[in-house]
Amino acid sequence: MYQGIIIAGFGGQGVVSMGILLAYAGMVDGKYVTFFPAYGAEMRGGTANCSVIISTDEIAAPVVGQPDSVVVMNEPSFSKFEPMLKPGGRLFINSSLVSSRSKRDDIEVIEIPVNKIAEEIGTLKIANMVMAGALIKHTGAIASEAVVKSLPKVYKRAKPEILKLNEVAVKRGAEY
């Protein structure tokens, strides 16, 4: 099993901090896993993606080339980030600020409103994590239970009901 993943959106978005627990979650599951950050110009506001590699193999090189799937949670990097998206790879779009849709027939688009999910649960600074859950729900790359157990230690100064309601996000994203 190997799964590149490209997680795309604006600085602030908590786009690299999702990539960071799922590569910690990879490593409590058992998986080799890699975990490359890339900034725009400015940090929150400006872009940012990285790129996860979660696989049962040993991983030769960090770079995501042609990903199994993308998550996009803007607009902007909608556009620059679907076309790379391999044939029969995932494309996971935050339906609440992307509006763009993908004309590809070769791939499995999957829209999750994760802002007004967010909101729902108490708060929009979780946004990425209900997404981070509709994601290992729907490639199976790492458990749930792992992703939940890795949340105190990539969140250490969160205070226990932060770390409940990113839980409940993550249970969420699934769930949709």
The other form holds:
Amino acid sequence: MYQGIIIAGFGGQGVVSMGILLAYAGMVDGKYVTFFPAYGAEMRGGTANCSVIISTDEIAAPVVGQPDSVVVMNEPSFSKFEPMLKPGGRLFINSSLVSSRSKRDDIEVIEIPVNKIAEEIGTLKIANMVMAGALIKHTGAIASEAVVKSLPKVYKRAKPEILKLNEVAVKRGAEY
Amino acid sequence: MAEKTLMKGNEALAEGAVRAGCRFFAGYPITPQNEVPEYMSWRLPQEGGFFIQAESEVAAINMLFGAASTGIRVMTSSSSPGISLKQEGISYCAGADLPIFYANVVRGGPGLGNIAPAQSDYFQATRGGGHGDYRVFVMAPNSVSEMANFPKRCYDVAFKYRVPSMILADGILGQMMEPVEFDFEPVDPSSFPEPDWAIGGDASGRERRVVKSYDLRPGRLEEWNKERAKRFERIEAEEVDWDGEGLDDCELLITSYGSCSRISKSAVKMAREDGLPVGLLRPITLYPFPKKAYQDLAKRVKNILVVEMSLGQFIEDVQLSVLGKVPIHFHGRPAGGIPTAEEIYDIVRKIMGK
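Which structure goes with the form predicted together with the partner chain, now that we have seen the form predicted on its own?
In what comes next, the whole complex appears, and the chain from above leads the way.
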């Protein structure tokens, strides 16, 4: 199993945070992992992206050229990363914010209104966790228990009730 | 050993240095290495060490000269333009036989360049960098674990031979996160014997010690430089390190160092899946350079492909090692251009006529 994932969105949507969580959870799940953030002049409201690789074999190149999965949390990310997706790959769209629809017929598209679901649970801030849940469900790259177990390790300063909300968000995403 | 932790390359580098006994860090911010001073600023005080954010790179390296004179393990880090600023001080440390350790998390150049990953400081790192006849012991990690574990080897070599040592990384290695496993237990620097050259005030009446890089007495500096050159000869004989794969039967040898070697490794894997005899030689020490490994392979391989994230620097050491015995091909991407495994493999197929 090898999953090269690119996660993209606005700064502040938890794109990098989601990438670190997935990498950590992959490690907890016994996989090889790498995480690489785009570290340009990113700022809140600007665009942010990162790449994560989860693999059962040792990872040689830590750079994702042609991703197996792409997560687009906002509209600009769609036009930038949708064309890069490997044929047969999966495109995860935050349908609450992205109105573009892919014209490619060689990919699987998963549309999830993560903002809406997050607000139903209680806070928009956990939209990224809803997406993380959907990603691990569809790719099968990481066991969801590993993600839940990793939450308090990655978000060390989060209060228990906030962690609980994140856990609910991951589970709701995995149902989608 | 403790369980694996997920760390950023820059943090692993800083933690590795602390565990290897570093107790003094002076630096100045620059992307993409800012996590190193940030980490040191809270981590060193925990161990009773000192962190100083200097007013400039020039100040930082001269603070290192002073701290290193007392015989403790010191560190600075920067990225390309900042390391250029530090070259005068590094040369002074080399001239005074001070065992300093520093890291260059390389970005695009020349000049202010950009903040993207690059390998274009190879010449500067391996040829000394500053003025005068000296070298620096240079290690090139290719993973976050190696970022964590190489500082210890750099300190060990620096103190054994009294030379500067460095890690040549790049923006990928500094910014990426990977699981880290330390291959050594933290060392306690207070258990080290005081070096017999360290200064620091001593009322016991022992012979006066002087740390300086300056000697105007006729002939003395020549002797001093020759003695230092002997230490570099020993380093070349004893401290070379490299690894590789597919070397037993390869006809085409790819060679790369640092993060680029991981991309080349992916290309080797693609070639092997197609049944092509391709191997990878990856120097771990850039100075001393693993000349003999190349010379041995030059007797058997038909072609060598050098891949680096610069426009022809590392290739010169390969050429100097094989001395024209094998055709050498080149693929270089500068200033933030990162080769892909696919583009490397395309070149491999062209060279092999497949």
